[in-house]
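One chain comes next, on its own, written out as structure tokens in the form predicted alone.
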Amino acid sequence: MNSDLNVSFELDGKTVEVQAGETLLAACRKTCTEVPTLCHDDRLDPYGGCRMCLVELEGAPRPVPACKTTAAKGMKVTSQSPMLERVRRTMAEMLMTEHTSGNGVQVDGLEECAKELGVGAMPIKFENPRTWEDRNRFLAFDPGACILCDRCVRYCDEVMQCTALEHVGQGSEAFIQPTDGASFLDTSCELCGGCISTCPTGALYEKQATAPIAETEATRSVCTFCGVGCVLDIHTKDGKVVKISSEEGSGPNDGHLCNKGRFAWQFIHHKDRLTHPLVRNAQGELEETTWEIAYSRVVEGLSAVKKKYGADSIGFLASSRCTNEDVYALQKLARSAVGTNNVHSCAAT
């Protein structure tokens, strides 16, 4: 970084240097200083709604939100103090009084944050009367777990630009709902599930997830539905896929996934999925066979077509789900073994 574009300030008694324009929260994270937050998502504009990331700034009449305060030269910032701990505990307690346990499928960020601050379960529970069932197959909402951080609304607006969710009302009468109270299917929602990924409490969750994420084993992989190469995590339990997610900051997608990448995984264990090669018998019916017999049938068929019509009568089409290595092998087969340059991939269209 150009030193002329950096600013130096004091954080917890130590001089730190960050790039001009960065927030105090970013500075704290770069120096491994733990500052709790619930409403913040690096992919979204700073919001400052939950007030969990408050820090002391010399000269300021009251603590300021680290996520919305830009670092400036000469600042003196305190991120940890008995007063800040009391404030954060109080904020967590206030949120917990209007929070009920959600669906259990997603890690509850509020309860995790409260636990770190030493805040136990509150005796007062608030059930949001505006419960609703949506007829879509993928997204579900538990209003009792919502803390009105607006991350879902902002994600729809700032990232997807589809405004499928809205914040209605103020104070104790405020709530989140699909635009105009309609079903997700009747809004501009693309069913990408981004609102689920950014929700810190599990108020928005997946209908089809069959196990809490904490009970699953995650395997890092790459989505095969197109050629973008989105990085995702495949969550399994007892040898079966139960959920797909993507970590913020990973791969070219930065935690974003389309509806297919996030939700289209049931086919993996579907009873109708083909698990063995099939060939037609003398009666024209498909029956299971070995890979050796299936390959020999392919060779016989291609050889007969090539002999009768020539090599250029044969074409090869690669799926966008194939790896680069698979596609290379396919074009090698086409050009070297068959003798044709008729090779294409649906990823190119």
The other form holds:
Amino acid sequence: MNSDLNVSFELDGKTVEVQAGETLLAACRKTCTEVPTLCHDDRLDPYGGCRMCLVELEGAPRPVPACKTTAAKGMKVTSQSPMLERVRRTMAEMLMTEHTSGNGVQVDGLEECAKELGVGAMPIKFENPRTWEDRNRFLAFDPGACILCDRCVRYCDEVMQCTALEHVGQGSEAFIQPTDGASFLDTSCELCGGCISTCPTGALYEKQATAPIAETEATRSVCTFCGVGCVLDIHTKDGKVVKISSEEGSGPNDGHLCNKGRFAWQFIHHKDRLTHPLVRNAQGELEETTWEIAYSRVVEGLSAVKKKYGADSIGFLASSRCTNEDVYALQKLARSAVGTNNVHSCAAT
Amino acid sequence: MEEIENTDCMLVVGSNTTEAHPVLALRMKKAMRKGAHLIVVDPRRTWLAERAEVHLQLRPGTDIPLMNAFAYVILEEGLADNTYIENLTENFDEFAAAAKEWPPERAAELCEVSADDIRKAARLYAKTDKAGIYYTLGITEHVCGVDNVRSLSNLALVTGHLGRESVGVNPLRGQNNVQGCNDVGNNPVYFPGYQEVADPEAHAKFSKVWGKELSKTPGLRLDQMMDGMHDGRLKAFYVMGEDPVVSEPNAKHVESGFEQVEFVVCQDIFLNETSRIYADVVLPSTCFAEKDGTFTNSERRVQRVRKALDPPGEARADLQILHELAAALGDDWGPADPETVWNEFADYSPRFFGIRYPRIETFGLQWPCPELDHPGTKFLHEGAPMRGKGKFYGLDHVPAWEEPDEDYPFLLTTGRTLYHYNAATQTARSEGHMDKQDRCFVEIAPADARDLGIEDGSDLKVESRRGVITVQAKVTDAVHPGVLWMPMHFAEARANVLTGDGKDPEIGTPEYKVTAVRLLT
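For comparison with the form predicted alone, produce the structure of the form predicted in complex with its partner chain.
Entire complex below, previous chain first.
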């Protein structure tokens, strides 16, 4: 790292050094200084909407949002003080009055943050009459849990550049909706679910999810729907997929997924899945059998062909979607166990 | 992949990135927001094309003349990187002579684009220091697929756009493990780790590792296997996770081939068109969420796949099936443990030696990675091309296997959509995806639709010399008159019923991108 490009400043009485252009929030995170935020997502432009990350800056007339303030040489910044705590608690209280608990499909960042600050539930009932016709099966919206931080709208504009969501109205009349109040299926929405992934409160959540996130177990794996190799988390409960998500900062995808990666998992539990080996019977129909019989049929079949025509009359074909280990084993089966180099896949790119 | 965000110019050729690689396209979108130039070469007006500074909407199958015309402009206007050419390349004269044959005006006529646009695009690409080329199947699925790729690498070499961050010639892999499949030796002429079957040393090495004298005969490529079913070379087929009847070109030819084969085994998670009709034995296996292992992505990054669920019923992990079968065939490989299998591969494949499970626990590594403490390789050809000198190729136009004519006047080209994947065995089982797109369609230009009296949304028969399918007409000016476009995903209207036998002579990649068809209303 070129030290000319670094700036040093004072954070809570200690000198810290960050790269030029980095925000105070980034500096706080690097130094493990806890500053709450709700409207910030590293993948989006700095916004400064929720005011939870206010810090004191010497010489500034009032606290500044850490997420939107670039670190500069010689700054003196205070991230923790009784005054800041009061301000953060007030901000949390204000948000909590307009917030009802979601259904738990997502983590509720506001409630977690409020709990930290000792703020309990205090909703004032707001009528939120605005709903829209919605036939899509992936994206669900709970307006009560929404805190109007616009992360979903900004994600859709900045990252996806789809402009399928909008923030309409002002003050207590404000709300989020699919553009022009249409169904998601009738907008430019590509059903990527990125809005869900960035929503801090769980106001946007997976319609398909069958259990609260807290009750699931996450397994980190890799998507199979193209060659990008998005890292994802498969959330399961009782042997079933509940939902699929991806964590910001993980993998080549930095937490982004597309509609297939996030939502196309019903096939895993589909009734058409094969659950028993099948062999073709004398009538020419496939019928269920045991693994022993299936294996012996394979051995008989391959051996007979090998004996009659030689090993090179047998071909092996693997999908480019299998794992490296599976495919390694298949080519070894062909080369070592059967004795032919006839192994290939539909690898065309 | 994060390199893409920092590029200053993207030349996207034959790739509908926002639909086929949506998450990678986010990097491109970010680069665009930062002001990067975008040039798109595509017969369709895609999302990216609509936003491109230059969109060269070429006639499918004319990539080489177009790239030669780029080179013509670059050489004519003195935009070449002469130092790079002199020091790090070879065969320049042959390339320059071939490029000289294609002034933009000549290419413009054949490619059906404007000569001014060619000049503008060539200048943008050549003059921008950090300029990268991104391509996919629009380049490779042609009779001249290999030469198409070479025509792109010519451009990178002549401008010196290679071996640094955010430049190069970047293929975007269509399937999650295309890269890995080749890496681990699922190839008729390579053992694992790109060690040639024809190389006596490699042959001796693997014969020793596996404890038996292996065959020295090079194997059959997929397309040769398809032909082999007809000419008697192939009598048995073991198919793992594939549906050749749907995915290989010229479906009738494939089906009649399978009818002549004596024994077929299919190992899969669903029954498919191939196994339903031709399999003698079907072995139920696992999907990605039900097994441990690794995939290797488009940037050569090996990443961990982890088991989240048990397989349904009596289905077994693919690795377990293969090990048990090997044992039944008298070849004992020991327990079917993915990490042990990976280690066997890495132990004997020098470029992969340094990649081990504990090292890729949190983040994958990019090969080449020859040592256990090697950090992996972000981009290739650093300093100089890997083969020593980058080779230029003198290339000329190669006509498609089947060009439109009086009887079959339309040129049909195919591709992927955002909402489905390949043969859609998985996405068609997702109601939410079917809501968005539930049947096959063909894009047709408004002028053509008017001439033939075709209305948007009406049923339409598309017929080639091989077969006929019924699809829905989608009238759109995204395609030029005379050109049709169709997705490849739908089992009830398979594009491969139409596609022909054209393929690249060097590697056998089928020409899915050009088929002559006619329309019956």
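Computed from a predicted structure; not experimentally measured. Numbering follows the first chain given and starts at 1. Throughout, rigid core stands for the largest set of C-alpha atoms superposing within 1.5 Å between the two forms.
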Just checking, between the two forms are residue 290 and residue 205 in a single rigid part? no
Rigid-body rotation of the smaller part between the two forms, in degrees: 21
